[in-house]
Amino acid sequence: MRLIFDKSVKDRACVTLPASEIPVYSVKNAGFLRIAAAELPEVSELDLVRHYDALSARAYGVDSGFYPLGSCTMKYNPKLHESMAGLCGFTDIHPLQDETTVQGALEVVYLLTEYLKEITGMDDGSLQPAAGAHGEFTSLLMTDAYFRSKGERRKKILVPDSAHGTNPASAAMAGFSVVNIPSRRDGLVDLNALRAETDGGVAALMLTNPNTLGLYEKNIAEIAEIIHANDSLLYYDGANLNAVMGKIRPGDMGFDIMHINLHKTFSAPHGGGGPGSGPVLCKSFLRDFLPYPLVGASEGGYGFLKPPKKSVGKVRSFYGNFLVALKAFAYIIALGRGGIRDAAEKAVLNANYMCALVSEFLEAPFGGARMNKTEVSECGGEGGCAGSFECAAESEKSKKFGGACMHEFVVSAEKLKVDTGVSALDIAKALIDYGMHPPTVYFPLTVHEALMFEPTETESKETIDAAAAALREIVGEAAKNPEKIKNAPFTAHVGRPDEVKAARKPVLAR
């Protein structure tokens, strides 16, 4: 597809405009001005129209098809909450307008906090953070902030291999160094190595639960033991909460801080769909280093509070991005406490199921590799698939599933690269061709050809056969002619681009 500088022509334009009426006056300080005629691209409407139209078809999205992106929960956005955020109360308001002309907004803020604190088990918390990682950036702010308040500084941040992807970068980012704690043969935290590890310098544990091979740590209470002895804090990566929302709260497992993706979990747009939004919760002792502002209620309505003693500051223009916060707010008066636990209980379902059924062709490292779709339903919950927390539970039912994965899963194409040259990328390109977006690859690091799907909670019995059938002809295929597997996709629009190239290179215009 050409560019659009590609469809300029010298002097064509939108819009005519007539001769301005308003006389010219020149500005004194000339080196303000711009020298030269900026380079825009010079088209008719039409033309202008019909470009950025067959952009957006050439886009792929949660409503275009499948998209099992491992570790991101890319469940679908009702079109409701879109129509709440785009109330001319919430949309024609400003940040800098007088709190007695925002009470509508305020009370959205203090109200969607309110219910993450009920969710999440915790006892306050702040919108302000703009992201997932900038929740983490900010949690551990905070962090080092406690921590300098009893005149310790603390360096370590430690981080399981299994931890979500960002941990260590906003960690080192925050100004500590990181301590890589290694995952057991069973894909869970390696108790004997996290002693070794906890010392004076540790100021907390990153921990993601479910992990990113889709795994409950169920040593959670004794990890927490660890932790809490060592007068360190446990943090908790949100990022995996849409597994256990409404089930069992961060809060009570032991965590001290946490954030959550509300453009994961609660059904916002992620990614290119729009801003996400990563509020911070915590505990109480450390509520005094929250970032500002902060929304109280009292009999007058509602209104900014004083900024907490010790706080971190602020970490984001105004009070984060509102209408993302907005649309989450609606997600959860929309489910209420029942329909948020049954969100949690389908995701889980839909991922055994999907695993189930590809773990027959591909293998599953991780629990699930025996079970079958039937057999699935059989367990009713006992091996985790219906929600269960205790995913190696030892019963028989259990032992005899192999055990069960949470919200997503991860299978392995090594043996099939060993025997065919088919790699875990060359199945995702793959997928292109059957109308589905490709799962994550290559990820978590600690299974080789590593493929994590997730079909979250949105996705029907049909979507997931559909693409289980996608999968396993892919595999049968590169058995019979992989050379076909390594050259896909074939109908995109793009087919195999020189990936590392078009990242450090991107050509945006002529």
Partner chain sequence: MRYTPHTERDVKEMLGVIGAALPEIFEACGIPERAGSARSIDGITGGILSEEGLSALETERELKRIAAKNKVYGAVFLGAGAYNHYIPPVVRHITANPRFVTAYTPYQPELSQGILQAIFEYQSGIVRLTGLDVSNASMYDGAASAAEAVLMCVADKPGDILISEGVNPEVRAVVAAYLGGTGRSVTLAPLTEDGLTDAAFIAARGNAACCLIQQPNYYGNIEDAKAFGALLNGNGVRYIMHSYPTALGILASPGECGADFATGEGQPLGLPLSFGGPYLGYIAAREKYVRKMTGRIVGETTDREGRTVYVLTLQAREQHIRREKASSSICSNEALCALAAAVYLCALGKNGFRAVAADCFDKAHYLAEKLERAGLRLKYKNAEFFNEFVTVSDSKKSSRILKLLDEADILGGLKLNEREILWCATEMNDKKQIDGLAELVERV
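After the form predicted alone, can we look at the form predicted in complex with its partner chain?
Partners and other molecules omitted; one chain follows.
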């Protein structure tokens, strides 16, 4: 499709400004002036509308269809939120207005922070970080400041090998070195490896729970004990909070500091990559390190508090992505405690249901066999028992129910690839021809030919049935006609792009 720049016609215009009623002034120093005008497109409003309508037809959102992108929580974004975030009482207020004139905005910031504290079991928080990784970075700056305030120098962050890439990247950005902790074959943190790496230089362990395999780190109490016995901090990556909200709280699990992705868990839309919002929450002993300004409430109303004593400062101008926070606020008050718990339960139900269907024809290394079929025989093997590696030590009960995942699950196409040459990526691309968005592929890095599905709670049984049926057909076709699947998709606007060429000779603007 042609670029908007190629549709430009000299002197065509879309917007006309009012005629000036005041004198014209001029810059005295001609050296200050721009020589070459920015070559922006000259188009009519209709040109512009048609251009973007055509682009939107080549885009795909949650509103278009099933979007089981693992680790991304692509749940439905209620339209009510969009309307409310468009109210001029929210969009047309300046961040530097006197606080008496923005009592509504401060109320949203204050109450949302309170709700998030309650949902997570933390004591305080800031909405300033603009995205999940930004929240991680902020928390790690706080972690560093905390140890420096105690006169300690701790420069190591422990990260499980299944962690999101942002964890180690944020740690490095905040000046830490990163130590990877291997996972056991059952996908959970290897406690022995954790013990071995936990020394006086360790500032924190970053953990996602449930982890990126969709498994709950059931040894969390022991993990917390190991970390706290070393006076290190336990950090919760809130990317997967959707699985447990309303059921169990990071604060109660023993986490000291965390971030939340409001654009995942609390239904603010992803916008094609952002804006997000990544509030940081912490236990009271870390309060003094939070970014400023924080909002407080008194009888006279809401107001900004004095910067916390040892604050890490500001990680973004003003108060964060306010309108994104507003959407999360609307979601939380509409759902209430019951709705929040219901969302987590249905997310887990949908994932287990889909996993049960899909694991009939794709291997689910960490779970997903129908629970009543998962017998003791699975233990010690590569089968579907979540506790396979340590089964001998586990109770009969956990053997029986070993197949459960939480809000997402990972299947491996490794065997299919050996048999047919069809890879995880090929399966993902073939799903496009069924009108669905592919799952996350090749993540986590610890599973070969990984396909990671997160159906989310807002999808119906019919949608999941259709997706499982499509996958079954694709896997069946792979055995019969692998070349067809390797060349998918056929119905998309474009075929598979030459990514090597894009990186080797970058064309990044026109």
